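First comes one chain, alone, set out as structure tokens in the form predicted alone.
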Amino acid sequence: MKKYLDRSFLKNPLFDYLKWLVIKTIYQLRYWGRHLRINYKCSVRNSKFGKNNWLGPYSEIANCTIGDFTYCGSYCLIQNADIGKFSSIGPNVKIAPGKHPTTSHISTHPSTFNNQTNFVKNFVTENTYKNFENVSIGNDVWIGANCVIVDGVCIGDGAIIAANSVVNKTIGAYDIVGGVPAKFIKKRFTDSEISALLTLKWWDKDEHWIQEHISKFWSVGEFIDNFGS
């Protein structure tokens, strides 16, 4: 009987605000001095951060590790993901939203293969299908607005995902992809430039080094000429 109770009757704006305030306070105190910013009504659960992270309003972050300076826009759903440093995630991006069996089970409905608490009724008492896989996203990745990154995908350093794309397979370093499903468009730089950047790993430099050399960031040729050796 308890499972059939409609708990939405107990929801109210004040409770939601207080829940967000508690989460924000706990995480920002935990990362005090590392400048974690959790914006209004952003939910965070079981996640780790670097420093100088910014999480947009109404986003949900769960079971993630997020590197320095990486941020996300509003209304994102990001779960079961390891994300590198200096990555930019636009608004309304969905990362690892979950998956359903397509060939092993006869039904794609979760009530027939997983005992999930968010359903009113399930037909099983144990989980028979793993409906999520971790996503790996590199450093300096830009994911445009409204993208979906399917469970289990790996995205290499420096990649760009065009807005409104669905990524269902591995994306190489410094690839630009787009579409539904996302397809290769072009490389950001030449192969030799990409090799140099992957060797240099500028994102692992300290903030002082980046600040000192920031003007070199504005030309890939100048950057590699100065630091590529």
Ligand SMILES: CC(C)(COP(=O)(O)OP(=O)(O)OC[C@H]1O[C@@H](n2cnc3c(N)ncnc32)[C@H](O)[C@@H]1OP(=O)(O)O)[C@@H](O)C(=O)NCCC(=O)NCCS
Contents of the next structure:
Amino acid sequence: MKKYLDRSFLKNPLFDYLKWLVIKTIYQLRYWGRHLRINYKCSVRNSKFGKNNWLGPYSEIANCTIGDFTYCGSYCLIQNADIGKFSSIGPNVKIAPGKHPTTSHISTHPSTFNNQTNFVKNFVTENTYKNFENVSIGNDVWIGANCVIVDGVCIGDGAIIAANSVVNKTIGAYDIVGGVPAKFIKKRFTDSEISALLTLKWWDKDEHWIQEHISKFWSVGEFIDNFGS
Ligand SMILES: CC(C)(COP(=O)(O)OP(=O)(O)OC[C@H]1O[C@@H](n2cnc3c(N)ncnc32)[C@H](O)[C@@H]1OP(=O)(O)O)[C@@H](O)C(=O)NCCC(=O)NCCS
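To test you: the structure above is the form predicted alone. What is the structure of the form predicted together with the named molecule?
Up next: the whole complex, starting with the chain shown before.
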């Protein structure tokens, strides 16, 4: 049985500050020239980044792959997630926060199904339930403030998740969804526009291409007239 170690005495403003500074320095040096910004008290563990990522204050990022330009606001918990490029994650969003058994096991309490170190006592030596699952989020996705993206969910390119939603099912490309649980509200564009955008994959173009054509980004019709096949 794994032993619980009480490390709470290490929790103090000075230790937290130094820990943040060490993590920030290691990651920002590792991504030197790729402009990774780890804001105040944001913690990062076992994650990979692209270019120009901005991670909000007090957020926690663990076991993630995050594409170019994707950013998150403050107080997010983002773990076990593959996230594409140019996605915007609002403040206080929780992605793959973990799950407990609902109908299979007698109890929802982790001490009865998981041997983990953050409990004073466990009743098992082996895990009998997988309480974390990966989440996949596409490119150019916008997740509004306070959303929860439940473990195991996939969100397609260009989707929008309205503020305060709980997403518990796969969301299609360019869908706008909202509510608890999140329901389909509308498509962002027509089917042919969506298909052109998904073929074009503008997020994979280099920065010079985006800079050169940025004014075309402001009208879907003009964008597709110019670049759609
Ligand atoms: C979804 C959102 C983007 C609005 O998109 P929009 O294209 O302007 O859509 P509308 O405002 O016309 O709303 C369309 C429908 O969605 C509903 N809706 C809007 N926001 C919703 C929400 N958070 N939850 C549930 N339904 C919502 C509207 O009531 C409307 O329903 P109706 O057609 O039955 O009247 C916006 O409401 C939102 O949630 N923004 C996120 C803001 C945020 O969190 N910012 C943080 C900084 S990143």
